[in-house]
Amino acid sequence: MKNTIKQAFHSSKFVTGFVIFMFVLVTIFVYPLIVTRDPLEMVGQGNFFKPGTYVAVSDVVGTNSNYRLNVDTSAAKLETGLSVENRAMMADWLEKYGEVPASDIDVTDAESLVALWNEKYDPKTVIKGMTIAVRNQYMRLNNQIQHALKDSGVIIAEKNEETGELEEAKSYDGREFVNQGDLPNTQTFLLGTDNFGRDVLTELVAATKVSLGVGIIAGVIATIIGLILGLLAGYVGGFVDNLITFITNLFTVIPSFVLLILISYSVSESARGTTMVGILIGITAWPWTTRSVRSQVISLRNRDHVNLSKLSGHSMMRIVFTDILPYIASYVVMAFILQISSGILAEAQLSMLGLGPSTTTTATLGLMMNWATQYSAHTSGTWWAYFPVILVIALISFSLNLMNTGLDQIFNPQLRD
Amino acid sequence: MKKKALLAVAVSAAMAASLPVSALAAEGSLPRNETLYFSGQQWGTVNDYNPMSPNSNNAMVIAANDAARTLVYETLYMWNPLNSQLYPLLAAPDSQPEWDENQANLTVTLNPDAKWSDGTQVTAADVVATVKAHMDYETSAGADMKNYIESAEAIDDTTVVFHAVLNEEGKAVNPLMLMSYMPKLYIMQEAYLNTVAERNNGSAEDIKLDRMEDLVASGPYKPYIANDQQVVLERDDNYWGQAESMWGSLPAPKYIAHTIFKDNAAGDTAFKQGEVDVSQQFTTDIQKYWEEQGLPISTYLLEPPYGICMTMPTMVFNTEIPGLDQVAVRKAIAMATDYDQIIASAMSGQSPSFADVPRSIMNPTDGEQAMVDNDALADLQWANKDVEGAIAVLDEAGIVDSDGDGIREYNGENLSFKAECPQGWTDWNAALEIVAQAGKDIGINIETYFPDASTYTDDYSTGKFDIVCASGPGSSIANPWQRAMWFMSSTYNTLSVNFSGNFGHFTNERADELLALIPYESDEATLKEYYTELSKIMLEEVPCAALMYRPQVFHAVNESVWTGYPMDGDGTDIPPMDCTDGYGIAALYNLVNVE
């Protein structure tokens, strides 16, 4: 046994293999003890926020922390405001519709497109024959260049309760700056939020966990009753063989899935939780291990070793753990991580249907899919919402296939270097 | 062997390619820039053209609502949901629907221009044959108008009176539903309907399923493609609107058509490539199609809500349910909802918040906002989230967790319920996600059901639900008093299918009461009490409670062919309904092709 594993880790691609799937594993355990926040909590108001780190207005405000800067800050303002597109679009209304002969306009001279800018532009002008889009895109142009020319800071107002007049409070010029440790209230989302203004990040470690757990109860449902079918058919043979034959045939005709999605249509949303679910995969993915389970008992079957056990009157249970189990039990164990691995799947396929289990008790994989794409992320461009759980399923399935030819390398003589 | 496999491989390239080429000839018969596109409309393929019918698919043509569409068939008036008013479109000129002094008849005068598509005058007999065979083949418009509607009668070519069902006082049963036909009545020709019914040998089934493809119609579009991929209509240049007395010209779209997509998504991305004009689909943050990918793409208002909404998403109780039979347990769920989220998240911020507008039978449009006092409801509002206040409510009404399993129980039965609307629609499914949210968090299991379209409107009719997320109607002339009836009318608790409202079988005798006596009511200050009273018992009761404000027809437009979409501030009153709806059609006598 020990040596066996330790020839496991001699095989490169099960070692990449495991040290994702380790990874993996580590993270959604040790993620949770650190970020403790409640990933179904609809922290942000609104559809997918982007990522990053979010700061209370009010604190910025209202900190007492006066830190000068010798920074110009209205160059990079500037620089926003007047990119080389802007610009563009600056000269091209400015000639279309200011007036302005092409020779009259340098994009290159800042100061001095402004100034054109300033005198020809009116956003109150309507001009025949241009889209409201258009119009409304050069209204949203001419605030940024207002917002970036101006440099008179920002004086902060409170009201005074006696006379309800507002009064100057402070004022800041573009040099303060704040420490963003200062800041009681700062919210970072690595991977912004979802479309119910959940943590993306915090939400995808715990759909993984619940993902896993889905997967591996799946894969142990799966192959324990494919193990002990195919024991069966391949060991007693006959009628019993038969029939399982015959039963398994029946179930490899029928798609799986379909199968699955009519059971899974049955069961009511509340009793569908994710043991539920689990248990709904693993009871229609176990026909393939019981095909090959069986075959492989039916070569063994006649081995000498197997035939001096039963000459010794040894019980067919001591037969079977004994003088097979052990010899298919490599074989068993690369079964399994597969069953983990399209239990996984499938339940991010059920749940893209809806038929997995429910939004409000638990996060999982399939479901965040789900509303991603309801929300049309996809269209949207909002790849924080969708992408890292593809990305998780497929370093998943990756890490545990790998884990698989891996292994299979070792024990399959065929492929023995 | 080589060859062979090359061979198969350009074979099945070339019948690869030979696809598109072919979806590509049809679609290239339709010039661009002549060409309206629209998409959120027709799903699946048109069945007919018949307004009698009883299973119309073709939104283009039918859809005889409030504010009727009038591409093809035209209505006497047009509605106007920015300023509630209607406009004439059969009707003469400057005129509007006149009550006689008894509210008895009412006398409609026609516009001696209006012709059909064969070239014939759209008279009164006309307007006669339309009420007439709507109630002799009982057509469910039929059914209807007979509560309201005695006969129609024919003055002269261009008069025609509608007699009222009278009450006991010699006046109309319900002046404001007869007055609801008048922008939503489709008229057809006295001569057609004749040959229809001839063909069917007068058989009131088999003329309700006459497909009526040869159709005979006064508007001003007519029929042209209609296949599983597209639905096409051609404009009739012969169009009588283009008189001066109407329009005084024709539509600028030649064609009109509405490719059958599969699903929103797929609507979408052709509204994001310009393959789509006008949109009536909910897009989530629409804001970022213009401020970050730049697309000419815009919508009615400039900022949130982006468009004029006038209907709301409203869970309605069933209060025959044992547990939601109770007051409190109908207010503890609809006070630790949580609306701003719904709003913001579901809806996208495509809806005013409840902060903004209060809850009452109103809809946010100011016309009816003007009829209800807000500050006299001001305490009965429940602030947004309001988990201690509802678990308060329920503490009080003695409906506790006694067995620990943190699920509060009434009569010793766990309260559990679900709550149902139709898998896909996305926003009434988020929201309903957060509704469960709520429940969770005050000690009530509710779980959502998203079951197939079908089913829910078969289990919200007959009263087979818990909780049901449904949406009242919008903007018409007879609301906000038939929105008001949706709410909380015991009348229709009797019927064994219900598709009119009080889906929950609320019963109030006050609320019964003031909504008898709204209809005859003129004045402004009394209709104001009423509608006051009626909305506090509603924030009382809570039969029901609207989760958010929503438009009644979304309205985005891609400006990449066309442009002179009417927006807010423009100066028209022209309403952002998808340029084809009630008053909204005005809308396509202002495009004009982007240069």
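Here, rigid core means the biggest group of C-alpha atoms that superpose within 1.5 Å across both forms. This one's a predicted model, so the numbers in the text were calculated from it and none came from an experiment. Residue numbers count along the first chain shown, from 1. First, how it differs from the form predicted alone.
- With the core held fixed, the Cα of residue 250 is displaced between these two forms by less than 2 Å.
- With the core held fixed, residue 121 shows a CA shift of 2 Å or greater between these two forms.
- Once the rigid core is used as the reference frame, the Cα position of residue 222 differs between these two forms by less than 2 Å.
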Given for the second form:
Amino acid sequence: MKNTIKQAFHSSKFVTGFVIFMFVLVTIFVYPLIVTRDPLEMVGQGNFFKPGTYVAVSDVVGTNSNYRLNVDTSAAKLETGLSVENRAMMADWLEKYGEVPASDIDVTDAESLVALWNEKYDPKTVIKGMTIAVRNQYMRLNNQIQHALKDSGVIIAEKNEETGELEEAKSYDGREFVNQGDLPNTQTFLLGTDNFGRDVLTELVAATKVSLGVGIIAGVIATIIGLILGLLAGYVGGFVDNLITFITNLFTVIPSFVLLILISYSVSESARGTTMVGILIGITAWPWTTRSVRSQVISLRNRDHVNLSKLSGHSMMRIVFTDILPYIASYVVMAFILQISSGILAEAQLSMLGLGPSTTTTATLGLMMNWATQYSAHTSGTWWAYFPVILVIALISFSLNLMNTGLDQIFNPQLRD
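Since we've got the form predicted in complex with the partner chain here, give me the form predicted alone too.
Shown next is a single chain and nothing more.
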């Protein structure tokens, strides 16, 4: 066993996959110790807050720790203030009426776009064929741009309790800044919030742990079923082998995912928890493990050490577990690793179809993808709601497959360098 482990850690592929997988495991167990917030707590009163640090507006206005910086804030105002529609309007006007070539117009660079606009646009110019409504629309856009360019500052007014009138209390210009460390109320969402206003990073860590659990349950069940049937078919042979092979071929002909969909659909929604989904995936994913184990046992059952055990009168159970199983243990481990990866992917696929775990107390990677899709995150540009989930699924699958490939190179002489 020690020699086998040493061989495994001499494989660069196995080590790379192992490091990635261990990083995922450490994260899902250490992160909840640091961030104790409920993964499904709705911290945001709205959908899809983008990643970043959020500060209380009242704290920013009320603080006296202001710093003056020689920073031009107009460019940033333009980048955030000009919508995609407004930029398209400006580009259209510049090309049609400003005689600017389309190749010289970059709608992604607000500063250069506004510079072109100020150079070419004159609100007093009357363009033939342009309706008054369209002209007014361009004038409103121009006013918006000019307002953003002005460093007009902000005036804070307070109500006078005696007169009931508003009086100027404080004024700030565009060069006054506040150090984030001076503010008492800040919230950082590294991956923003989802459609329910929940911290995506915290939810993602919890969902990864649950999905790994589903994959392990599915992997254990599929591997045990496949191992038992493969050992019986390969060692006993005859009618037992024919029967098991027939059933295995039957399950192989019918796509396992289609079968999984049908079984999941037949299970009531209230009973379809994470454990049940793992069991359902496991009982539909055993055929290829059975076929692999059977072929290995057939090649071993007539070896000299097995025949010697038969002549010694050892029972079938003893022969299988002492003379055959140790020789195929490496293949069983590799099958288990692949079954975990397949189980995680199958759960994600089921959840995307609405047939995954039915739960309101926890999340899975598949459910996060399902929620993001239902609320059109993929079409609204809110990448943080779904891309980290895809990345985690890919990382886990990639690491497990790398580990499996590394083990295969060790135990399969034909693949050794």
